[in-house]
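We begin with a single chain expressed as structure tokens, specifically the form predicted on its own.
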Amino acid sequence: MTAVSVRHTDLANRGVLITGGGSGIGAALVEGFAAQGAKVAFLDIAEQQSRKLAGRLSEKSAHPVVYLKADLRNVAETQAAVDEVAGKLGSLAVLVNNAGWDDRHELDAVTEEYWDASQAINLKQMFFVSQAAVPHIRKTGAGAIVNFSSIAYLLNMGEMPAYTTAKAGIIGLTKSLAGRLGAENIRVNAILPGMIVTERQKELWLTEEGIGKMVARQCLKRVLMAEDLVGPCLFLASNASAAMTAQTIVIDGGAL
């Protein structure tokens, strides 16, 4: 992992919850917050790799990293998991809504069931995780929510209409939550990653040719990795962005 050199001292000992933290971008975020001295917990449905990550990070972090298995498509299960996390951490000040499912799907093949499943994991859960977390964040007197969207909905990508619809919806949700929670000193912002090359992406979708085409489009001529999102997320979660809410940050190497 590329080390984040900036130290956000206000994040030390703060309760942080990250969804989808077991692998890829989520795992990089979990490690990044743990390195800041935060009390970190994460939710993920993939149990084996998540337990391995939590164990590895707990050995070198100021606080044990807490993992809870949760299927975010199940609202009741998700709400119970958020409450349990808050209890285990002692408080909750930061929520990072990272979990998502970037499945490709042809327009003609999308069924009602598929559409609903895509919205459930990409958009619906983000609202209900936030709803469950806000009462706990309120108790700290201030806090931050960081939602992960994507530049995909800005690229006219035809092979993932359900996913891109959800990612566009996250921006609307971000601005609405920011408007509602600003008076309570809870800030809500969003990050829009570009093509982030993870092991899962390489296994399922990305080819060397496709990666090369995106790098050629970017101003920065290098492959973007999960670690490139850690610094921006720490910034949005910390007091470094204390006057910033209802905004989006694009991290795409200058592709747009």
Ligand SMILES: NC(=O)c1ccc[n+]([C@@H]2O[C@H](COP(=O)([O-])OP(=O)(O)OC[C@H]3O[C@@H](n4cnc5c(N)ncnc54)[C@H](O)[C@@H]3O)[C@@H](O)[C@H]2O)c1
Second form
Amino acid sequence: MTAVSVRHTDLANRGVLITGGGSGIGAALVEGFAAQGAKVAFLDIAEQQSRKLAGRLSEKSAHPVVYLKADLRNVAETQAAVDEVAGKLGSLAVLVNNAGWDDRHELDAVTEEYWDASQAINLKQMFFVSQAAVPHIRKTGAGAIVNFSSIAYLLNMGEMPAYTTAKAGIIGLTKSLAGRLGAENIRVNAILPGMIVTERQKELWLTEEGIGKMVARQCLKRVLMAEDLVGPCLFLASNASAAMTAQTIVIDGGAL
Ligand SMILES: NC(=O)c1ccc[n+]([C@@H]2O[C@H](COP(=O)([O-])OP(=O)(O)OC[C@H]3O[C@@H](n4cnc5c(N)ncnc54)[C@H](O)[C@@H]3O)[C@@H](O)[C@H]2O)c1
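Please could you give me the other form, the form predicted in complex with this ligand, since above is the form predicted on its own?
Following is the full complex, with the preceding chain placed first.
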């Protein structure tokens, strides 16, 4: 991966929890925070790849990288996992709500069950993970939450209405949490990635033609990778953005 050249010294030894850290953008974030000397933990449902990642990074990081298996759709299980993470790390100052599931779905095929399942992983869990993390972040006296939304909800994309509704909802959640938590010195911001070429995206959705079209639309004429989200996320989590809250930043190579 491309290492971030900026060192955020305030992130060293800070407790950081990343959801969905086992693969894709989340895995790049886990590696990026660990490289800053932070105490990193991540939750993910996919056990095998997550254990592998935690093992690989623990060997080369200042602190062991903690992985806990959790299904974020299960609120009670998630709350218990957040408390366990805070205990294992010793403290928690940063939460990165990265996990999501961008399944494509036809308007006519969406059932009530499908809709609820999509909101459960793409929106509802972000509220409950935040709710569980805030009491721990409070104890550190200051902290940051970074929520992953998407530019997808701004592009009038017709093939994933449940996903884009959730991603738009994340902006409301971000601003609401920022309003509630600002007085406690906890900042809440959102990142809207553009088309990020991960292994899962390549396997399921992306074609060479689709990638080419998006790159042509972007100002920057290159494919964006998971590592491109690391610098912006470190910035929002660190004191470099100390006066910034309730904002969204777009990392899309200039597609919008
Ligand atoms: N890749 C893109 O092009 C792109 C674009 C815009 C926004 N985003 C957003 O960025 C974030 C990360 O994207 P990504 O492409 O790396 O996602 P991904 O789907 O590749 O990875 C998400 C991670 O979440 C985990 N996860 C899924 N369901 C879970 C559950 N129920 N409980 C616990 N963990 C679960 C997965 O195992 C995986 O490791 C997501 O919020 C996504 O919506 C991605």
